[in-house]
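There is one chain below, alone, in structure tokens, taken in the form predicted on its own.
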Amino acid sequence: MLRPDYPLRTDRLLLRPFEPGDLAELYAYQSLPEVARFLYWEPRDLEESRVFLQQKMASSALEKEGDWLVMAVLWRETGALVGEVNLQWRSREHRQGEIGYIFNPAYHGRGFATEAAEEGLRLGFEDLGLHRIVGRLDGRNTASARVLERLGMRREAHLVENEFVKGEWSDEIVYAMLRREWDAR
């Protein structure tokens, strides 16, 4: 089981559990073509975005394999919400885990998903114990494969067309790392 003492703090972000106050700006990313590309849902209208922020607000720790911890990311120096960062628990017995991550495009290029993922992949390494933690993304994501390189991620796999999305066949590219590749970092 995982809870975290929140917030969790990085040098220029601060991690905690969405609130409801959060609605407007969830909104703000979830409702962007741009953002749903390369996800399997589409742009969220407002309602929707309420919808989600009250199932991210119940996902605050991991307390059984399944779980995502979904975290409200937060730039320190403006208070402003950037994104989230989640980590699922897939299995207890074999110690997986996958980490996954979206951000408003207004604060891309700034080097915050990989800040913040990297305080997701502690978490699961370090306070949950995981032995092996996955990013799965679409293949034409170069963005976010950058993201789980800098990481120290390695390629593990190139799935060609494996999953049917959004009218179109699409590819998956799976990173991986083991807890003694981020012992060694």
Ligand SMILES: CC(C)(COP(=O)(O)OP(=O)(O)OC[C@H]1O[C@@H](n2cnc3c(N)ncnc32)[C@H](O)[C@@H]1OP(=O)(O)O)[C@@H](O)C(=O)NCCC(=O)NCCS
Given for the second form:
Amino acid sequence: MLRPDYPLRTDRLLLRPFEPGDLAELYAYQSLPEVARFLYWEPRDLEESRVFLQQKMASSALEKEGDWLVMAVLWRETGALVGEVNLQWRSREHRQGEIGYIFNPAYHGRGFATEAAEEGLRLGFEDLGLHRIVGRLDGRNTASARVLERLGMRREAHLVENEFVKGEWSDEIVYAMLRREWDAR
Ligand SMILES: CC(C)(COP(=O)(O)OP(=O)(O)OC[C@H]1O[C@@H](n2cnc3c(N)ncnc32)[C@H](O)[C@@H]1OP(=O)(O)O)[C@@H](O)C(=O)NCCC(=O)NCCS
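What I would like now is the form predicted together with the ligand, since the data block earlier showed the form predicted on its own; can you produce it?
Now the full complex is given, and it begins with the chain already shown.
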């Protein structure tokens, strides 16, 4: 069970649950082809973003395995919603989790994804008590791989053409970090 004490703060960012007023800023990045390129979904129109906003708003705590914690990430300096960071509780028995992140390209290249994902790892390891957290990505998503490497995660697997996504076979790369590696980093 994890119900973070919102808002969470890092050096430059504030993390909190999504709110109804976030629709325009969520749609601003969900609608972009370059954002959806290596994700399982296609760019979303405003109505689709509205539906997903509802789901995100309902994902502010981890109550059971399988749940996703979804947090809006705001740049404290401007108040802009720059992206989101997600943490899934994958297994209670094995104390496993998964980290994910999506940022608006207008705010790429500043280290925001790395900074927010680090807070996601902290929540998973220190507050939820996870033993291992993975990051999974399309083999071509080099920007995402760099985020996981900056976080100190280990490249554990390269699965060749294990998924058929958007009409083509694609590779999946798996990064992971153990709690003891988090403590020692
Ligand atoms: C994956 C994604 C979040 C990475 O975004 P990003 O801007 O490259 O990552 P960060 O916010 O951590 O920024 C890191 C970059 O900023 C630079 N940077 C600038 N200031 C920095 C700082 N203070 N701290 C860290 N990095 C900094 C880094 O050098 C790095 O650039 P580089 O990778 O060219 O070396 C982004 O590409 C994205 O949203 N993609 C679409 C959704 C997606 O694919 N999500 C992942 C699914 S697996």
